[in-house]
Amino acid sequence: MGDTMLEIRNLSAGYATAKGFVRAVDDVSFSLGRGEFLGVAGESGCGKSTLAYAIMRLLRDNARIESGSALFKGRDLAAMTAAEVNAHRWTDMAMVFQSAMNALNPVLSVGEQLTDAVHAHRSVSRAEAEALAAEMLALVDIHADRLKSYPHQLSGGMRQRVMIAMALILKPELLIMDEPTTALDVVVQRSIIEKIEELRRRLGFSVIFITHDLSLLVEISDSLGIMYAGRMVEYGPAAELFNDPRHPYTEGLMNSFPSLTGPLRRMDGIEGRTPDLLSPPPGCRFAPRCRYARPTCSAGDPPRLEPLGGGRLSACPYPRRGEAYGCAPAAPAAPEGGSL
């Protein structure tokens, strides 16, 4: 990691609707460093891909970014003209969506889009671009034969990895990643995760990898974000965020999901729903849902991200573990039987 690449600086973004503006983004800075892998993690609905959207200008119809800058090397995404952000886009930054089936075309053989991608921002002949198609399907493990396949002729996996190979093909410094594992099992889960960090790691490109599920970006990010609500609610290095989470919300996600070393304990999830983001309740919008909550945690504005030391921050005014976030939480039910 070296210097800083891109810097988001109190980016609010979200919908029009007919009952009012609905912030999905609300306040949130981060920054990335050059060659950094973030990964961004929370609940469905938490703004995660309206953030991303929001980056690469791909806000569309009633979306837009209501205040704040996206600074990519200094420049502001948020300010640019949409012939100046075509201009960075794919060719400096990139981005893998959601959906492969979706993002693909059905009708189009993998070949004719991976070189699509290339002539839209290269004067190239068309060897040349199939020849620059057929290297980057080798970097993710495809055979060249697969240029004449159409995507309902490739699995879940190799469809991903030709994502992958098409947000890459322009060499772009940024990546960023939209639950680009969803739907997919376990085992060709870790193995695109294992692919994107091998990649990135040879290219050195920056990756912002996006995800509900935290038990996937422990041991390859560099940092975490945890968004809640449309805010960020806590960011640091990814282990010592993961081994000492400081904020409740952070602490509930790591409860949800199983260790496969260790003493078997009973698993918590987090009750309640999340807050309606048209009118959001005031103070922590958390603090419904937490069991360490004040009654101050529900007045005033929403906490702010506070230093910690160490590269920590944390949205939470209390910002320990336990008995020390404000009172004593209850005692969990004992299991039947005694044990798990």
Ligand SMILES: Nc1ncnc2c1ncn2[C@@H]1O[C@H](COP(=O)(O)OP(=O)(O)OP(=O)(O)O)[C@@H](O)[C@H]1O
Second form
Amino acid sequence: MGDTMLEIRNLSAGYATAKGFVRAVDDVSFSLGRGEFLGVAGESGCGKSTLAYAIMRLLRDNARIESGSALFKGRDLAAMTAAEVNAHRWTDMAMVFQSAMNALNPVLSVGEQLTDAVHAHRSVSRAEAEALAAEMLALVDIHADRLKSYPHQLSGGMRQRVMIAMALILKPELLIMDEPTTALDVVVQRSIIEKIEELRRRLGFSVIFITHDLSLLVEISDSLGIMYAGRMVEYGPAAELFNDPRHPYTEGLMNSFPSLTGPLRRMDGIEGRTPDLLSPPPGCRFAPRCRYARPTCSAGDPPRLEPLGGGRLSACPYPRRGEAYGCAPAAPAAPEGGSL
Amino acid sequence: MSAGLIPATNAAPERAPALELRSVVKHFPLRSLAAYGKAVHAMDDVSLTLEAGGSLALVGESGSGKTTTASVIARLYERDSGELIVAGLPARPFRGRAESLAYKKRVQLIFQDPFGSLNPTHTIRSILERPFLIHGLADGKADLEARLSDALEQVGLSPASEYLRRFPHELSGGQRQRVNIARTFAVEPSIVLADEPTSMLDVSIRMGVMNMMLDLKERKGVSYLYITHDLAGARYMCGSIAVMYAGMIMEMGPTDEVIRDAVHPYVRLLKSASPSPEAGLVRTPLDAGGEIPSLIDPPPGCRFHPRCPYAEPRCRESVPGLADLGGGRRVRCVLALR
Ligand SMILES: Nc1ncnc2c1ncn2[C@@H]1O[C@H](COP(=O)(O)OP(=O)(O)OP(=O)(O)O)[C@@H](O)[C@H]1O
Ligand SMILES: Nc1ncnc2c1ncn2[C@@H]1O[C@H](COP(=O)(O)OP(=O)(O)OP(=O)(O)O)[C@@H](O)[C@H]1O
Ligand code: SF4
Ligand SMILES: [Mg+2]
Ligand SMILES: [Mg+2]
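Shown: the form predicted on its own; wanted: the form predicted in complex with the ligand:
Below, the chain from earlier opens the complete complex, with every other chain and molecule after it.
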């Protein structure tokens, strides 16, 4: 992975609301190598989209970056003027938005929307833009006939692939995808993910793939970042996070999707609900739901991500969890019916 | 090992199945002039059996006809043709409100959306009271009170008094879905049709709701038809499975067997597309492109043939029948006939 494409350092961002400031991204740090595929997972409202918007400098009017930096190839996006960011956005770094398949303009054909995207940033002839549009559609397995189609004439999966083609048309080096497949059926979802994977290998861009569906991410990501209530609580190589989660929240998430082919066992998910970001609980934000929590967990500042070695980081000060105390949590109840 | 945390059959063999569909058809006529005479073929030749005390998962992609099937069973819509048999008795047109009420008490539907299905202007108390009052299930005020508490505690919402006075917006999604489930079980149904009951919930709390449904089933002995698009969730919940594609059931049988060695190419496709992190990180690419066909002009023959890597000329000519492979396994594909 060699050089670093993106380095996020202590980034905080959020929204000014009538009730106070919602710090949706709170002191988040991670780095992304060239060509690397990073999966970011976490529950609804934990700040995934806000993180993506902050990096792209597309935060809404009531939102702002409070502190920290986002170094894109060494230059701090957070400190750039609007004009400087414009020079990078869509050309060097692009984003596919959550529910993007409804984001296409209904009155313009697919071809017009693709060529408009080219003309907005490059001075090329119409023929060149059209050729590029056809080439990009072919990349996502859509026949050039479809250049004349309108969005409503395409299925959800095709619209989503058009959005991916549009994000890639200027050959960005970083692609951020915010839940690009969530509303789609598994088969369509899988074919889109395989497409992204193939394009990444061919074109060499880096990917940040955001979703709440961890089971999907484990298979496709090089690295995984797990967010909870605005904070990154665990980060590391995807396979290792899956096989040996260190943060109790990650462990809970891994216990939240049943296995398709492995042994069938009772899984418990996580009790309780996510905290309100207007007044997050003191100490570790996961403490109220954590089966390993100690009184010390609920005091002071939230624990920071600390290295565990091997490129892994966790924000739980007890990296071996209950074992540190010599006490494992109660074993989950055996499933009923004796069918195991 | 049988699939599902519930044994596939814990019913005495002589009991009639809780529910049977035989060759049920349901089309929705299109109303526009341009489409005069056309219809959405939402269910065609759908046959399935839910054993008494059993649990059957109905799986399939969006628009394949799962909700229509549940609605036909709940008799929100009447089927166009075919038989619906509940506890051995064929369904016939309702004669009067009492009959339809009795049916609705017995066959309960849980909807996908815990946000839309609870009236936002009513307290949890008035939402939960309704079924007891409508079906005359409570014996006086004290009994009603006890039943309300019991209903909420069964779904893990306690102390009940704390929840009874709240409004739906004062509950989390998971809590709302629990209220929904409490309301369903309040009338002591014998069949529960659960239409994607956890798909709108945050991932971390889905298992809690699923486990609670499994526990309730064990305690109350109801039969479940559990609708989902998640194959792994189907396996966790149900001993048997039926996979729908474009309005037809393509394969059914014991869940573990169907997942382990699916015969129908669509079911194999579904399996290879389903997330399965424990199976290793390197996967073979899918070998069928395309998306679910139009149900207004469904493809002739096997509805999967336009996407099927194994399609033969005869697949385009006539709809394959459901071949019986024994052991409860049935497959609608020419491959199964060889
Ligand atoms: N425009 C806004 N004004 C005020 N608060 C907002 C705004 N947008 C988001 N928030 C709040 O910021 C937090 C993070 O939101 P964000 O959209 O980043 O979450 P997410 O992880 O992307 O969730 P989801 O999985 O539902 O998309 C949430 O608590 C949300 O309520
Ligand atoms: N009341 C209706 N009128 C007309 N068409 C309908 C009606 N209800 C459903 N349909 C159509 O019937 C087909 C099957 O729909 P159904 O809702 O049963 O699918 P589903 O498998 O439940 O899908 P999903 O997973 O998206 O919920 C779809 O093409 C749908 O548009
Ligand atoms: S610090 Fe405590 S509460 Fe937080 S994650 Fe670790 S164990 Fe849980
Ligand atoms: Mg989001
Ligand atoms: Mg449905």
